[in-house]
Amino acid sequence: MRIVITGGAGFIGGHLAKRWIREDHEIFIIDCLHDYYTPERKLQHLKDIKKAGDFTFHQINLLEKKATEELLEKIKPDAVVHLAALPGVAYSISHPLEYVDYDIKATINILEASGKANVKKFIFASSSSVYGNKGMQGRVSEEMANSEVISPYAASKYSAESFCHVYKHLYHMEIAILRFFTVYGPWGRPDMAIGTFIRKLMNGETLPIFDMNNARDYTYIDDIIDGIDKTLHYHGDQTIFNLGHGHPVSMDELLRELAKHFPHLVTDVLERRVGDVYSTWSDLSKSKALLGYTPKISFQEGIARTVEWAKQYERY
């Protein structure tokens, strides 16, 4: 298949595109490369997902609504996975805008342009912030969504969650909304608290903890490559689904298994940011009955697996 990946040069679409690229499916690249963390990370992902095999790389701006659908019209994808966004909560509650633009007008352009160069299906990532502190209550299911949301970033993914059922109606798309949860793992995103944690530990540094009393449904990124895989040849009428590990876990325990490979590991505990959701904790139910979706990393093994990697790829 030719497969757009948007925002591939990023931690979830560079290991995306190595798994599709060693399948043998023709890959092409679009990103900006912005600077919400720095490019020369990015520019790297690209070269790990060049050992994977060739792929094509476009550097542009989905906000350049003329170039990006002149691109698609040119490659004639059959799917588009669109995983470009400005990501952070808290980064959104300072710079709400930016969310507009890259979140949401940059979403309508995507879309616009796939359904005029005529994809057949279109996979969109969303995210658990849609649910708010729904989590707090027990698993949330993929109807509890229900627009009250916390932080600019994730009214901006709710947003873009309602274009795309929009865009399935004017051009008869196959859609697929996925709602990740609290994705980690090995190029994760430097600005998530495990990689930060992993990188101030290696460096003897005190973690500050943004109140103690969070739980995350943290998910290791092969498993999230797993349901993006097989939602890509899922041909239902369903379109939302839910894609995390099931299981959530708290503060002190990431703490606990931090502990296990950092022994020296020293906290300070700060208020509470606003906009972050108390907890995350995803129902499956439909992810596996459908998709046929089942995480299969362990938080325990998940954890290992990126430390080792950080020991060996992390800038100290």
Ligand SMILES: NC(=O)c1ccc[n+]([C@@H]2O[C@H](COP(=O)([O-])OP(=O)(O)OC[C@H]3O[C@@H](n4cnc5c(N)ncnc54)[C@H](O)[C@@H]3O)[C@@H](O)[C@H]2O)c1
Given for the second form:
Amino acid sequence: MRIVITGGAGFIGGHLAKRWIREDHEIFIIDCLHDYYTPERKLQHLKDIKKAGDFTFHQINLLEKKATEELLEKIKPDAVVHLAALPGVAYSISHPLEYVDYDIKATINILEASGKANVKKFIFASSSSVYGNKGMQGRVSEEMANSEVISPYAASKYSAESFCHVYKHLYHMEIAILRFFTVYGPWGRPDMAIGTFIRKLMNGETLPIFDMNNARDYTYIDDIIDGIDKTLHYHGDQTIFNLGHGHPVSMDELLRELAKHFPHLVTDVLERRVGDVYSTWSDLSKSKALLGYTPKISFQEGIARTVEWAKQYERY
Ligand SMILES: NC(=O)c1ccc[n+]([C@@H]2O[C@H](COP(=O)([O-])OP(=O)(O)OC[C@H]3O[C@@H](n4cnc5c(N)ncnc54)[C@H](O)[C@@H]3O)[C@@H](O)[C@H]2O)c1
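The form predicted in complex with this ligand, contrasted with the form predicted alone above:
First the chain shown before, then all remaining chains and molecules of the complex.
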């Protein structure tokens, strides 16, 4: 298939591109190399993707509506996977309007460009943050999101989801909205807890902990990629799916797992950050039943693989 991956120089997009290039899909990456974290890291990731085989790279900002539409018209892809966004909860608290641009307006532009270019399938990367603090009470299932969110990032994802429904209606595209639960692994985002912690541990630095009462349903990147691949082949009438691991890991458990690799780990417990939810916990019944999604990588195995990668490559 001819597939556009927006945000393909980023963490999740880069892994997805590698998998599909190896499976002989024709891949077109659109990425503006935003400096939310270093463009050097994204350029290195693009080089790594190249090892999997050929692909086409377009450095375009999706906020450029005309350029986005012309490009999609030229490529005429069968499918678009829209991963490009400003991620991160903390930054969204201090820069809310950037999220209106990068997470909402950019999504509308690529949805409209896809509709006009007769794209058959559009997959949108949403987030577990749309459940707000509901993960504290137990597993969250797809129908439980109700706009009660606690960060501008989550509000922009929830809004972008609504626009996906609008463009499904306007252009009769197949649309899938995937709610990812804290993804980690090689090439993981350097602003996220696991990436930050491993980098600091390799440098012998103290770990800043924003409150010990946090738990995250950490999901290894290969499982997420498998879930996106399964979604590409799903043609039923459901739209929204959770992609998680199904087991929240407490801060304490995370630190114990890291200590197996870095026994001299030292922490500094700081004040809780506003906007951070306490716990995330995915109910995977729907994605298991309809997509055949089954996460396979245990947290222990995932951390071991991530640490091994970081020791060889983490420089950017
Ligand atoms: N990593 C996670 O744990 C996680 C969890 C939930 C949801 N998500 C979502 O998954 C998607 C991918 O996340 P990631 O962790 O790979 O992030 P990432 O920052 O590594 O990748 C996003 C990429 O999109 C690009 N980009 C941003 N705005 C753009 C624009 N307007 N035009 C073109 N390119 C643009 C960036 O340069 C970047 O390379 C995002 O939508 C994110 O919100 C991620």
